[in-house]
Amino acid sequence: MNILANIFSACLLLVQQTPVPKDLPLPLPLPEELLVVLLVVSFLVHILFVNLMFGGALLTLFFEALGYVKKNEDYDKLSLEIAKTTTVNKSMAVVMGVAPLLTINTLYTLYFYTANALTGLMWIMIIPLVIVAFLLLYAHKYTYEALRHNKPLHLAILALAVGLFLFIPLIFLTNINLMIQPDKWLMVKGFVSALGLPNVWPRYFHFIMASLGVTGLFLFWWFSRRAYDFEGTFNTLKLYDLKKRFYSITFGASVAQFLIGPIVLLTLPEKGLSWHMILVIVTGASISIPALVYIWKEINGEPAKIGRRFPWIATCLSFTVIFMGYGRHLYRATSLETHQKLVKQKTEEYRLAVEEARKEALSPQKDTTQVAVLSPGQVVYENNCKACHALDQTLVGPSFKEAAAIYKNDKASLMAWIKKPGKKREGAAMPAQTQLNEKELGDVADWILTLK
């Protein structure tokens, strides 16, 4: 059966006219096995940072603005606080995404590329937008005293950002879902275009609520830390209150994903999905719910009882994120699988007509036919005379065998009447040669004296 599917696969993308380039025939630099491993764990360890920058630079804008609608400092200190991690989230994001970008290069180099290809301009701009993006955070973290009495201005830089922010994640989600569809390569005309493939907005939304559910995990335990001075930073403001909210900011994004996910998955190209794959997700999926259970039974237990679960929950959500991230490469091994058979058999057929066509140069040559040389007056004739004059027949005018016959041995006139011809029989008159110089109007006249 998946021999047929893989014979039905490939004349499919035959009939949709999907490019199917070479590849370069070079080899790996480790065992494919353990390049997958090292671009499964790099990348959730990159996303998890980027998810805690993300909605870290969220929550900022969102308690500043808080603090300026209710005129309570509490809530600016809270956003400070939260900056300060964002920021140092950021660059865990930047250091730790190295390893996923090349390994991504590496196992899937000719996808990987053909998708920044098509998405042109907006691929290109990735780096001076996050370059902005992170001077706007830095420039909104250190203006907190000199801007405080200018909110609108310093929540404006923060808002920047964080637009920014929310651009950024969708040139990269656009750029890998036109990685795994081949088949889309020759409709997609750029950035624009690509923005409308199935799955895109789907998994930016899941994207989007994933961040809010980490950071507000992670901002429970990082307030909720013995080191770190509460009661010492604000004044009015709980920590059961802050934590309750955190840990409702985590539940309601995790319930959202109970809704998304069932529409990214409906949303994928079938060509990618398999029962495995779809186990994974769904045992993943499954693993989160005792933990929104936990989450659940803390908002609503006693105060002095709420973080009690947090390692479990920690623990449940981090093993969901684990096994999303393995379905994300199944469902990319899958989709791609029946592609890469045929690019791979193309590229050896590129290898063995180069090997042949080496061999080929290399070999002593064997063909001893003898290629006839034209004499001067025969290259004349060639450029000029052909298309009037055959050798024995008649065309426009009489074959040279008769010119040879009528002047014989005589040159001189037949040089005179090729370079100033008269008119002696019926049909059109034969126009001057006045393009050939005396050489060449000797050479041909040589040339069609010997002939008989």
The other form holds:
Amino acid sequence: MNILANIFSACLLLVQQTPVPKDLPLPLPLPEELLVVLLVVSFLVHILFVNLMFGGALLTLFFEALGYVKKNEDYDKLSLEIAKTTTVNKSMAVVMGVAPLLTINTLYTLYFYTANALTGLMWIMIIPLVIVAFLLLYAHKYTYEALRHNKPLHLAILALAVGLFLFIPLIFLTNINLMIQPDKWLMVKGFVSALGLPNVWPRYFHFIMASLGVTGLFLFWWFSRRAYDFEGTFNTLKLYDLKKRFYSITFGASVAQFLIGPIVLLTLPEKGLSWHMILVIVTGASISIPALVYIWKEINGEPAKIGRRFPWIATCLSFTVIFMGYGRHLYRATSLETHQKLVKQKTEEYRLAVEEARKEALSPQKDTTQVAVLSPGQVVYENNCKACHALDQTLVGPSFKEAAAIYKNDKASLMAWIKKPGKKREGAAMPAQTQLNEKELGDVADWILTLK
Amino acid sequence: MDFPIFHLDFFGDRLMIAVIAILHVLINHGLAVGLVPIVLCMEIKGLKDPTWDRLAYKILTVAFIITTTVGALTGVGIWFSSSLINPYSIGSLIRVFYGAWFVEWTVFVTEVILIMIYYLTWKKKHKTEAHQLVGKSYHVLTGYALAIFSWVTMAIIVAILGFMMDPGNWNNDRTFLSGFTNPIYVPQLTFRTFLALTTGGAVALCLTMFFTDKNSEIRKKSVRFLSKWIFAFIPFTLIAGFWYYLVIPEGMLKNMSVAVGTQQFQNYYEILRQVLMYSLGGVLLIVGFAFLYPRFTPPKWAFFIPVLLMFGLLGYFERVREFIRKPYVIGGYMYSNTFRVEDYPLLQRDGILKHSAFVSTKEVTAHNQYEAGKNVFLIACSRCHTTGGVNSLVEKFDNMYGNTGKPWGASAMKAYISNMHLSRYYMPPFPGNEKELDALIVYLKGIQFNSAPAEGVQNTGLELGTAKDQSLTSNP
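Given the form predicted on its own, state the structure of the form predicted together with its partner chain.
Below, the chain from earlier opens the complete complex, with every other chain and molecule after it.
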């Protein structure tokens, strides 16, 4: 019993250090399970295009630089061909990002917004940074001809964009990590300190490798399409060599994931770990093994047969991605489970408190007598003048006792002033009270003149 | 508001949203909705005369690059910035409009895919002459589809905007359909449509000056075509503008808590009318000149003027739209300080600090008034005001009390803040209790002479008032 009590008080302490806010008092627009499916699926589509955009930009830079160093025009052409896909994929990445953004807003409102606010300046910087990166991509793509004889400059434009692309994922990863760790909210002071959260960097390298893996596979398909006139475009480059190269990129990146993946898993705060989630992740990882074996075989097999197993490989790796996406969601759900319960409780308590206070405010109590004694003029005063005029002191405007002394026995002038004030004193001029009708004007003037 | 408070104490939070949102509207109306139909017309003319086709392609290049970078990202930026600054209101809106936004998103995805197809396949070469002709006619069809989808995206957004401003609807009837049946929906959409078409014309005319040779035949023809385009839509813009101008009061005045509001509204309203007349008049003058003397060219930069005039008109129109929804952010449901109308009795009794999860002071005591007051400022005022920057409270009170340089009177401030919503209709009532109001006044009087910016959590991080503190403070 004693041990249990100790655990309980330890939990309480933990809860005290973790803020428990209340949620929005509105129901979810769709059943929660459906929103989860939408979130996982739409996020995977979004991140797929992000991978292609990022990996594409990286490989464009690589091949253009290779062409420059080796003085081989073909690599230059290759980089342009890849750049053309990148600018399309980047638009898809943005527009496909809106659906998961809205869905995570809906499902994890409190967590997502809190993380955003805590790293607010860098979070909003995503917008200008991505704009600049995109403009640089266009500047690069449309100046292949114009800067043909100034390659270093042309490469620098792209390098700048790639540099931005290397930085921006850190902002997202920081937020995604921070949102699932309410117990870290008190320790964070802005983006830089949040970068130190344990899981940010392993996940960052995981993302970069995933981008290279996905892009390698995509480009393999892109250049081996029947409709693509490879021989007509390139002089010395062989399609087989290129295919081998793209396969190797995917192979290398995926093998690297087998090293980075366990680090990601180990650095995850333990709170969100569950056997269910680990099973999903391990299943996902094992599905990729046959794909990697096939890639290896195709790279080292007969040149004529390369690509035959491609549909298989792509299918296996797609399943890996789906399992990883689902595992990622399971981790988040488990991490937040306890906190969400507390939030739910708090939200309900608050709802009841609001209701109770509203009833109390509506119940006819002490105030009725007061309302009854107000004269019509005083009612006008309460609703129209009180913000700027007090009875016996200067607020924004002079006191009404002073006004009463000035307009002694001159109701007409007082009414005229209220309707169309002039300006006699320093400070803000009084606005004309055109909303008052003659009766109200008369009432309030009468009442003011009774003040002494 | 039960979120940590992000706050920019110099620029003001609203300015950040405004810059991003206005930029997005200008690009959406001027370079997508309004410009695509012009490019399409030019492409059709280009079927007979290739110089038209070349000009259309150049204009579309500009539109394509800007819409897929600045345009797309500022669209996402509206989400980013508004959820950073008004999480409570934007979160509530998303929960109610999830379905509507999902539909809007699918239309938007289609629009993005169409513009990529339209632009990137413009110069596609086909095998034979006959294929080329068929290919081109498909391309023109894509142009039609793109023009329609960009307009539909706008039509759906206007419904959401209209709903936010429609008093009562939120409380009675939380369905998206009421966004369309709203009395200001059709006038607003009509006005925006013609405004966009005129702005598109101004943008195309400006670009044409840069993309055509002074003495070329295409310069003469395109200037004629574009001036006629602008002439044709200016009267409609004007008529739709006045229609919108006439229905606003019907829709909006019901929203206003006291009649004094009408007067402040009238001022805005009067300026809107003038802005409408002068900007359209200015455009007419310059474009008319170009029409009558296409060979005589004023410096190219002069054609930025109609574009800027139209952008100014568009910007002012958005400003009025924002103004007339006050004091609410969601009509009748949530004030612009993002407290729900429903929460007021509780908060005014118990205080806002007690019900905030992320504050360093859960209660006002004799020792923490300054800090508690700062927290009250951040929670209740900082969505619209700063301490010393844009829409500064120090400046507001200084002006109100005559810039005398003397300390403001605490009791006068108290009386004013307690009642400000009665005479300044755009202000929500003060949400906290009396102790909090006193603390706020201590804070404000503190910064009157000794200004120190009120920083948001993005700089300061969080510090919580612990339970221990509370027990100490509640037993003095």
